[in-house]
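Next up is one chain by itself, shown in structure tokens, the form predicted alone.
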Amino acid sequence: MSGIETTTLSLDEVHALAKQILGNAGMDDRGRDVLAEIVRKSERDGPRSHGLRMLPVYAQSFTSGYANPSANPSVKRLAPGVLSADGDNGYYQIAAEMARDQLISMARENGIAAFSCYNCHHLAGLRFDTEPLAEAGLVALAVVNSLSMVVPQGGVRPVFGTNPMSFACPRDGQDPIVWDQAAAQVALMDVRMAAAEGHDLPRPGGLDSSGQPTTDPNAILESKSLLPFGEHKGSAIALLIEIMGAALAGGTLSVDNADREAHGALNIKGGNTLIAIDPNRFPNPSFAGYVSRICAEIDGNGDARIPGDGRLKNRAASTANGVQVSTELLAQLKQLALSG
């Protein structure tokens, strides 16, 4: 955050203001426990722009009335591997947090296993949805839709959401390994951040108001018009999302925005869809051997990383240091967390 003044919080401090202020917004107990603690880790291993930045955002589906501070999600079972829930116009983490029990069993049980969520708000970071389910021992598939704001290759207004997808899968003698990317170039949110942070984007993102590719954030806030990632590949990947997660599930679709406007909300009422996979019930024997071996053949390789393991060592350093904040943002934060 070179040249903005800011405050250092602790992972604590970050929690306890999540709650205060989600709390003033109506969100009862149990919910602002499931999202207090995404905004702690989001603020912990990253995305930051789905942490404390994303607080103004909850509170305002609640206060407009648009998502159910609430929420009582119903969880079904549809068949031996299908799990569903109604998320009862509340966050899916929720509902997810509910069913993740009977996830990981009906995929012990039959080898793979998926849960959909319908009625419901996602706007976090992916991976704390699939983290859990590698850690104990599974591989994980993540997708859900989002607000349209993707405009498919060669197209020229949106259709997709950024549409995020994550993946998560087990491995020997260390941390999970765990990602999760958008389908977009990049994602809303760090856009958002980067005009309120006063800097452009490191490569272009999304098109001017001429249609034109741009890095300046502000310039694609205006025309509320991303890029796919990849160009016709990212628009592939962002029309995968739209169906197994809004199709699958029974959500919204990203250009179904009547009832968003209504509420002038960041989201749609997407759909989610998260796929559990138990390697010990597949063919190979040595799954995680292999899994070892394609990660030492990347760890080592000039530059290269596993993907997602940037997080480990953010995860580190805040543990250790706590998260600087903009000031401006926690007085906004502050206020929010007065009010009520």
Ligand code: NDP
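Positions refer to the first chain, counted from 1. Source: prediction; values computed, not measured. Take the two forms, find the largest set of C-alpha atoms that superpose within 1.5 Å, and that set is the rigid core. First, how it differs from the form predicted together with the ligand.
Shown in the overlay between the two forms, fitted on the rigid core, is a CA shift at Leu207 of 2 Å or greater. Comparing the forms between the two forms on their rigid core, the Cα displacement of Ile220 reaches 2 Å or more.
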Contents of the next structure:
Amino acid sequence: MSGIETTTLSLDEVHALAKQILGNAGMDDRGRDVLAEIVRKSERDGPRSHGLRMLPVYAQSFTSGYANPSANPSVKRLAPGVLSADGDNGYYQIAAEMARDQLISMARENGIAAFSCYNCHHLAGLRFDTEPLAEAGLVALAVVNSLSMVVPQGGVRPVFGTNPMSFACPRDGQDPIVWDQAAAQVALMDVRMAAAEGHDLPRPGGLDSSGQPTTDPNAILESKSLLPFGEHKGSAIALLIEIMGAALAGGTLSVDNADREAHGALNIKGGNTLIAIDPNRFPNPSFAGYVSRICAEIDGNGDARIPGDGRLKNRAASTANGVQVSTELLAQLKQLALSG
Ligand code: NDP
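Moving from the form predicted alone, what structure would you give for the form predicted together with the ligand?
What follows is the whole complex; the chain from before opens it.
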């Protein structure tokens, strides 16, 4: 954070501040414990853009009446391998926490099981949804759709959300592999940052108002149209996520997130699907060995590294030294912590 005045907070202080703000915004004890932990993990591992910085958005979603601060999700088993929740218009993570143990036992029983959730919000990194499953020895894949901002390849108006996807897999003798990425070429946060800092993006990240790809962040913010990563390939992945997220779960399609406008809300209502696979139920008794072998081929291969391992470095550093928070953001958060 060069050039910006910062204050160091320990991860416990991050957690306490998040809890205080969420409580002041009206969230009940169960919900605020879950979300404060997500904020702590985001600051600990990254993406920090989804940590403390999101607290004003969480708070606004409750005070505007857009999201339910006392959500009581209902989880139902619809088929031997299918678990579903109505999130009661609260945050997805509350329903996911309620469903996790059952999803793990279903995956162990059937070899594969899925959890999907509708009528819910998601405002965080997806890696926190998949990592606990890999820690339990399962392979996991998660998707969530969001608010339409990404234009299909060749199109002129947004259809998909920034639709992230996360994959996690256990690794012998090490923390799991956990990667997590959005379907947009450039994150909206990065476009906002380039506009604030007064420079262009390194490559076209969205469309201008005449539908032409541009590096100008202000033109992109005006059109609210981002490009998918990897041209038609990223566009196809965004479609997959829209279908596996919103359509399978029965969540709000990214193009139908109009209700939020009425509340001035900045967060998103969508559909989530989380798939858990037990490798022990699959035919290869050497699954773990295969994973180690693939990783060994990547590590030490030029500058290549295992995707997601950056989080482990961040985790070690932030656990030891705390995190640097912009003093301006901290002042805003302290205000929210005091008001109630
Ligand atoms: P990034 O492009 O920053 O990173 C994507 C993945 O690639 C990460 O797992 C990262 O892990 C890994 N990675 C980065 N650089 C390398 C490298 N050189 N070699 C190998 N792996 C690498 O993420 P995005 O901007 O696409 O997404 C940011 C976050 O925003 C995600 O957590 C996503 O879930 C979240 N998001 C949430 C939404 C929601 O609706 N809830 C909507 C959109 C995004 P690492 O650097 O740790 O190794």
